[in-house]
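Below sits a lone chain in structure tokens, taken as the form predicted alone.
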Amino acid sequence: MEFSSKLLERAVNEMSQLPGIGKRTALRLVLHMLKQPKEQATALSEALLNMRNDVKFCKSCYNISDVEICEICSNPVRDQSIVCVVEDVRDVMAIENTNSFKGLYHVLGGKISPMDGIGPHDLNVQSLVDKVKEGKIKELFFALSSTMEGDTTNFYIFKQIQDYNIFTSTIARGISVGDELEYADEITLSRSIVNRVPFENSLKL
């Protein structure tokens, strides 16, 4: 792709680094921004910079937050005895959109994948086990994607906490095997949450 401006080329190259954005789409977006008032480009760049510099991860659940303890964890109305284990913050957003879960979350930051060199120690697993050891959690609700990596991660955590007096459940298989959680429609995801099953039962499938 030939560019008449080095500034334009750099902007397109940077934009194309975003997931799902190819060079042609990046060029279209950059040219669109070029047609907009300078104030809009300034507002966008400031928003991105402020987010990158000031965004925090909740010290309790690792969700994205503006403060050290996120609004979900600090909400006294939420059920502190149920913790939903998810892969990343997109899954928190997907579940929150269903209005079907009123407990807390624990964001692992990924899932175990030996092929990608990701092991349990690369994730927020030990802090979750420590929470269970404190004895305040009555139910651990696994809501990872129904993939081999997701199931492996669920099973690993289950083995780590099975000696403690805690109920474990997982999303009902209304979520198709192999599907990513964030792409499930809200009705299907909501039913899977409401109809979650004991995790031990999923091991027999």
Contents of the next structure:
Protein chains: 2
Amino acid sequence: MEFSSKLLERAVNEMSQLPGIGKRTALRLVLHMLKQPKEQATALSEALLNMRNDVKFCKSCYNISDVEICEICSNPVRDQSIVCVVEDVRDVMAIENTNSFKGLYHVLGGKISPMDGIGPHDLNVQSLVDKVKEGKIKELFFALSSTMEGDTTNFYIFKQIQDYNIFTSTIARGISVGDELEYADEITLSRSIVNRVPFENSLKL
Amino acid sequence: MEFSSKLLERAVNEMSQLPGIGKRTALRLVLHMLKQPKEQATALSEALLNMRNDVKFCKSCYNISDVEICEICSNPVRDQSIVCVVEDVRDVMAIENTNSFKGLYHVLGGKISPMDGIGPHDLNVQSLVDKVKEGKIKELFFALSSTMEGDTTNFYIFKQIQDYNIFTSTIARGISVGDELEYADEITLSRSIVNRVPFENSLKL
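Since the structure above is the form predicted alone, I would like to see how the form predicted in complex with another copy of the chain looks, so please show that one next.
Full complex below, order starting with the chain above.
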């Protein structure tokens, strides 16, 4: 792709560094910005720069936050004795949207994945184990995705904390609401049979 | 979507102003930037800002350029007597990539589209007519897309310049190379029959 302007070329090249944005999409986005008022480009640039430079991670749960201890961790109404272990910030947002969980979170920042060179020491695992050691947590609730990496991470953490005698739970696997049984994969279907729940529970939501 | 950080929220909101980027995609992009070195976010912000503030449009052909008269217009090797009329900058890039056209361009900046409230006065039409009036152009080559708006724009310009006795041409419509005849639409097929070319021409490329 040859550009008639170095400024355009640089903007397209930088934009296409983002995941899932190729050169053509980047060019479309950048040309769109040229048609918009200058203020919009300024606002986007400043927002990205401020976010990257000033955003903090909560010192307790590693969620993204504007302050040292995030709103969830510092909320006295929430149950401090149950901690939900998630992979990243988006999982916190997804769970918060449901209004079904009133405990605290612990954001690992990824999953153990030897193939990608990510070990437990690249994640916020030790700080979680330390929290458990302090003895304030009664339940650790694993909400990682059910991939091999997720299961490995769950198991690694479980091994680290199993001597501390706290209750551990994992998010329920089963048939999605609205899905047809016949299209479910065997593992999901078999888990949803083994872990069947009292009928009255299904009436609650 | 609730955010745990105002900085994050603002970045996502600004990012999702771009066409085809929803809130979820914007969040994915912004969280990716958080994992990258700060220099990358700085580079992107600066590139966008510089591009939006400093990019120029060639005073002759309205192509994007870093200087007042773009490299194509100021290139003495190119044929100054043939002007290719295109909708926007991307079309210039697409045609330049083929290396098949050695004349100049004229970027209209859009197509006449009454439905969207775009008339001839919103486009770089008058400057094109003025160029023709100067008498230096021998051929005007229309390369707009073959939609109703494209055809309307072609016809409007043609009406404006038909008294100046210059040759006008339009990009060939026909079956794409590699396409099967049976799947071509009727208009394309019938045009490609009416405008059939000497067989030797097909051996040139």
